[in-house]
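For reference, the chain that follows is the form predicted alone, supplied as structure tokens.
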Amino acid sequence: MKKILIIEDQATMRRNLALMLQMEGFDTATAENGRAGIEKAREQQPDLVLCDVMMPELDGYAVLRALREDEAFANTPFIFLTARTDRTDVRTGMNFGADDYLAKPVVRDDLLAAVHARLARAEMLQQRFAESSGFNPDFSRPDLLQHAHGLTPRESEVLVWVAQGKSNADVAAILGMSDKTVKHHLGVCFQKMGVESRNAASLVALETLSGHRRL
């Protein structure tokens, strides 16, 4: 059973989220603020974290930063929950390493879809890590994609974020471009890399960023 940690300062919201997830078969743990959330994460080792942005003690960005600095949580899916949906807020969260961003009030179907999608991707990456000796992508090195596949710096930036599971809308917010521009860059990446799908491009990128370049 997958465990999900909910970090949310509003008690009613916290209970509702826990109930929705429990009814779907998930185990849940909760924390009422950012500082308690970090402690609970280290204690419970959740498979995914749902975290509010605006909270007492520590805000969601500080929570994410602290967890990402801990090797144990380097790849743990992290979803922000917030009433703030400005593109700048989305970009900030994604740049800190968030995997998704859901606006309050959270719709049950949207919540479950995001949770299932992020858990599935985490399992795929974990399997890929197990299958490939030393598979450890360095997402700070988009230049590796440039040299290996003849991509431009901008195309490489787009592909790095896509390889981390970001949607076109996420990438657009992070890099300050339109969804249409992201889609265009990806199409060019597919052509240069000789692949036909987003998943195939992501896997090739992950191998390249790990030093397992496909020839």
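Condition change, the form predicted alone to the form predicted in complex with the DNA:
Shown next is a single chain and nothing more.
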């Protein structure tokens, strides 16, 4: 279940927002000013933040800036709420780095649609991040090893298979060469890469093969 943090100084407004979100199946947390909001965010790790602009203690802009400086909230959607709805006000909020801007009084459908849209967007990024963040070396690019460590094409081919846990005999069979040749190539690899074991070489190779992903 997604958790939403509501930072809003008016008690009735806070309750209404929380209620609307809870009826939609969201988990909610609330804070009545900026300072409390930042604390609540840190302890509750919400998936989305709804924040009023004008508040005592710390205003919405300050809250946004504080959260964006925190690694943990870099990807957390942040939606401003405010009664002031003139163009310059909206622009100020968005230019601060907010993800959306809702005008009070908040219409139920607008709120839910905005929340869902922002959560969907964040989730999409999160998913792509998870896919690429783990362990996925590109074993189809021996050329990466070649350029990274000054290996010859054949040497790097041998190495990509070794990095996949193959034995010398396996590699020999796969590449259609003698195991002696595999040994020779590997020996050269060790020298060029400055390592002394097949395991260390494997580790370095995996690191090289993993370092080239794009968002």
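Source: prediction; values computed, not measured. Numbering follows the first chain given and starts at 1. In this text, rigid core is short for the largest set of C-alphas that superpose within 1.5 Å between two forms.
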| property | result |
| --- | --- |
| Core-aligned CA displacement of Lys192 at least 2 Å between the two forms | yes |
| Core-superposed C-alpha of Val49 shifting 2 Å or more between the two forms | no |
| Core-aligned C-alpha movement of Leu144 between the two forms reaching 2 Å | yes |
